[in-house]
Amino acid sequence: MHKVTSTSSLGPGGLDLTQSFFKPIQNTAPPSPTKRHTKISVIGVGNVGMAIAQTILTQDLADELALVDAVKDKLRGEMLDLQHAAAFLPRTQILSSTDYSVTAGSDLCIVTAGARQNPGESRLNLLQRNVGLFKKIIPPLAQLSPDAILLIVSNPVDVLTYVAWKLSGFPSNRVIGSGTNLDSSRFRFLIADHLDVNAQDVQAYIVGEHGDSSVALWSSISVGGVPILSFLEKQQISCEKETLERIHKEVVGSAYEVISLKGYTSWAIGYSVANLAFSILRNQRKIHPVTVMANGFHGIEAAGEGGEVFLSLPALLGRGGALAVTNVHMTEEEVQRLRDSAKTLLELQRQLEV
């Protein structure tokens, strides 16, 4: 395997000039064992993968960043383009290769690679092709980085997170999908924009499938600590259900609108995934709506129906991956919609050859 990196051998015959350029300090102690070397690998250097890589670099999340893709020339070009910005970024070693051995020893492996849908191709056929692709990606990642956390971004993210879990053999807490973290960000933005407040002051979650059967948890929305629906009720301000559904549909349709305008989405998902990486690697114990194994939560008992199911729930993230799922309040209608979302995903999973 030829691992591509930047060159430090600038002298005649490839002489490493660092030995001549620097005079070592005598009687130095070795580095403290408490100082951790953090390595992140990004699989797939398309628009999404590179937006994630760029955001990871600007936020100083890794000491080493490994990029993997099947297209050799594009891969090297993307690596060089990032390396040439070294003077403006925190120091990070950037490697690239078409061989997965470059990912060895990763703390976090982010998978963005996926097959593109052909004209007239069914969703199931596309999904099965992505399963075939994951069979080539996930096993070597798991073998080379047995203690890593897998963060799946490829779509359909919920089912492919399930596939990654099955193929990796990892415990479920170390296989996470980006899920509805971005959907919830869009949800918070729309509510904040409507109320003219900062989106960071809005607590709101989209859960369930990252897709058409997602569930907006209106009953638990708060702004500045004030529960919205109960506040409106106390103030005798009517809020029609149709208005709430319209906002949710706008969230679901947001990605389609961006794709129709610019051809793809990249920046928002880049920030979203980097935000998840920060919470995991820096052990922030923050709550994010991400794809996790949902069995046993909110009455979802897919195991009794023939299998496990992964979908988005508000989860506590830290260095161990998904540490817990919050007991967020849901109405009976919201719980039922969440269970329906789980059934939709389970039916799709049953048709796969994993």
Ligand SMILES: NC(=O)C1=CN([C@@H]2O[C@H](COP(=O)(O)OP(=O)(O)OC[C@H]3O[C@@H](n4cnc5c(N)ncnc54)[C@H](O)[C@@H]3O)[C@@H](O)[C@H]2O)C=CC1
Given for the second form:
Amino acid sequence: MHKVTSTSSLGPGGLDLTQSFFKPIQNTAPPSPTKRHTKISVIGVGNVGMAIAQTILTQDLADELALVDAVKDKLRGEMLDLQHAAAFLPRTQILSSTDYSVTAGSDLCIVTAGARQNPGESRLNLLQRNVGLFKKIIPPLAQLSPDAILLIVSNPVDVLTYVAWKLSGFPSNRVIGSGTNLDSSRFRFLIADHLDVNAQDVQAYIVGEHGDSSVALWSSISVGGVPILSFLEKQQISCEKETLERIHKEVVGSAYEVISLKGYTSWAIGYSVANLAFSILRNQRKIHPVTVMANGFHGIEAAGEGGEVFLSLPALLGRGGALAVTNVHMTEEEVQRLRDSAKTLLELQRQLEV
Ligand SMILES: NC(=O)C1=CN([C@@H]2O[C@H](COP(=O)(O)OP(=O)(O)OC[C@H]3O[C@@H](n4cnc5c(N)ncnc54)[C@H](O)[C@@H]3O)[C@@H](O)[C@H]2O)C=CC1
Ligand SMILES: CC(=O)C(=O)O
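Next block: the form predicted together with this ligand, after the form predicted alone:
And the full complex, kicking off with our chain again.
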């Protein structure tokens, strides 16, 4: 395990510097037992893991950050590179190891390890390779941090969230996938760009699979509290279905475009996952479209059809993980598309041996 050298109290020759450097203040109270020590582990220090790690550090989300990867030198290099930014960041102890014991006692374990898409390749194509890795990654994580929340990012994220749930034995509220939080951010960006407003004022969700069968919930979009579709209808502004379809297609094509241009996506997923970590660890009770167990919601009754299905729905996130799913309004067509998305994922799951 590589420890942070700068926090060591031993100077050259084994002299305890804290003894000679500091004069203790007498009669101090011990630290408050109510102040929690927060630990996050990130598994996989590739493009995505590192974008998440650096965003977590800048947002002061953890007292301790543990990094794990299978490639020892790269892992140590990434750890040192982050540690060397200590003078510019809130204080966080950064550890790394190829051994999972470094993750023990984590509050949140974020899994980004695994194969990524080649240009033009579908996320679903990665499944077999990444299920094999998850069989090595999830059991030790669950054993060493039995109270943690697992946040899955590796693709295909929805099926791998199901796999992580199965392998961990955790209750489903503590196994979440980053899901369509990223797709929804892309959607909000495109709508905001179209209307020339701030994306943070746009409430809009993509649900279902994080991928090609995702569903845009046009009927519930609002901007600054104004429901967009009914506003356009009242103003007798015709909003062509093709325009809406085009924007959704652009969302679905976003990752393919970025991957064909730079080889991978990283910055937006980094912010998206740090945003989820914030809502969970700071108990924000904020609504995010993320991958959760979907059985029983919006008529998805997959258990009866042969299994549980995980896909994105707008969920309330807090310290306990996924606390509830919101009853977002959907048209019949949107519900049907969501059920079709669930079927796509279930068919894939049926081919798995977990
Ligand atoms: N859910 C989402 O919205 C997004 C998901 N992704 C997915 O995230 C994953 C990672 O993508 P990148 O970081 O770009 O890939 P990358 O190739 O840069 O990094 C993957 C890392 O996983 C490590 N790894 C492989 N096997 C391991 C094991 N057994 N234990 C620990 N570490 C291991 C590799 O050494 C490497 O450092 C991919 O599956 C990608 O499709 C990427 C972007 C967005
Ligand atoms: C790669 C991927 O899943 C994304 O950027 O959406």
